[in-house]
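So this first bit is one chain, no partners, the form predicted alone, shown in structure tokens.
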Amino acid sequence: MTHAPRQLAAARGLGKFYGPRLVFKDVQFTLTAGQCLLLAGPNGAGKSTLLKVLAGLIPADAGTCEVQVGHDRLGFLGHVTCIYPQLSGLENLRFWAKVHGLPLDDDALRQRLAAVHLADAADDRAGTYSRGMAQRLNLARVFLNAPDLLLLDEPGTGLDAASSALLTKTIRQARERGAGVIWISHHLERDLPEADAVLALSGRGAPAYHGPASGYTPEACTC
């Protein structure tokens, strides 16, 4: 008997205001295990706000939001890196491993840093890292506990071509083990092939598009 994929997150009629200004309304989607939903739309359309609602960081003003994983199984990457500049890369991962209760020794953590091409900078203070290095450390932090649901706000920011390819590979691996991904991207040409569905916010209320990634064309969207 075939079982339906596990539902990880769902939004029904979700709406958000900032004061009198409508950010978005009537947002609806369902994300199941192994799926990737790409969030598209212009700056200010509410993509980051939607991700924060899903992460439980801010409340919605309308509709319902259901996230079926605990906070310890959710990986959130926002615009704030959540790394400590006075600590080394290794010390940052050591701290987050303790937060998640992960029994990872320094050798295992160094392997995680090597996986994001930071082996040679593991003992350097994170405050000395370039933007791309800091983003790679942040990605190592997010993937540290193999979360079931990944909420990624422009994870490719500051990454060169090799690091972007590494990010794509890591997301594919996460999906293969059953993780769901909601991914804000401003590089649709590059990232669209990785998505199952697209939710395009218009910046004027209701979404401009929600459907299969194969049917989405930015030119046809009135975002």
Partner chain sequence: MLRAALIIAHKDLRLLVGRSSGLVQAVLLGLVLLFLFSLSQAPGQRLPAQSAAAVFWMASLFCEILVVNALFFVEESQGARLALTLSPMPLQAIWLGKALASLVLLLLAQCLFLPASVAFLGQSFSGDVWPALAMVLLADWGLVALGALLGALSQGQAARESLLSVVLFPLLLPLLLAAVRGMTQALGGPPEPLENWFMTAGAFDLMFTAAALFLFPYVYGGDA
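Quantities reported herein were computed from a predicted structural model and do not represent experimental measurements. Positions refer to the first chain, counted from 1. Between two forms, the rigid core is defined as the largest C-alpha subset superposing within 1.5 Å. Compared with the form predicted in complex with the partner chain:
The Cα shift for residue 81 between these two forms, taken after rigid core superposition, is 2 angstroms or larger.
Can you return the structure of this protein in the form predicted in complex with the partner chain rather than the form predicted alone?
Below: the lone chain, stripped of partners and molecules.
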């Protein structure tokens, strides 16, 4: 590989206010293909807000943020499961495949469900799923279009060990494929080894830490 890896997202001097209250400022990073950036910081430090700015859901108040990935190749996995409880698992996926304009037939969709261990529950209403199952369905939805940029907002909250392991495995596979990951995690000690870089927001303006994951000590922030 002689050419430089593709840049997926870059932020320069990014700042955000809630009303007149400063949430963060001077946020600066670049993310290239295959990289994983972990967002750390106490509650209310603006991690989710930063992720929403990157997703284009809310505008930034200062600085620039360039995301070179269109909405069709963006995956946003939050702690909400984004399912329709009255539809079955298969119907949920079928709807999202149509929304994304993907030519996937039911066999292909069933395979996707099997990959997240939902083959047996494919025709049950999603409303009857446990939290772990619902989040695995959500995972299948996010990976329908093989996203190039993954934005993760504590997707592991309330998951059992098996679902958590599946989540970590899927993310690792996506990175091997060349996807970039920006990840808010509350399990720093577990997820830190996955990350290349860490950006720790302070909640008081400029970030408290930005650098390689190896140089970051989670004790600095107890969350």
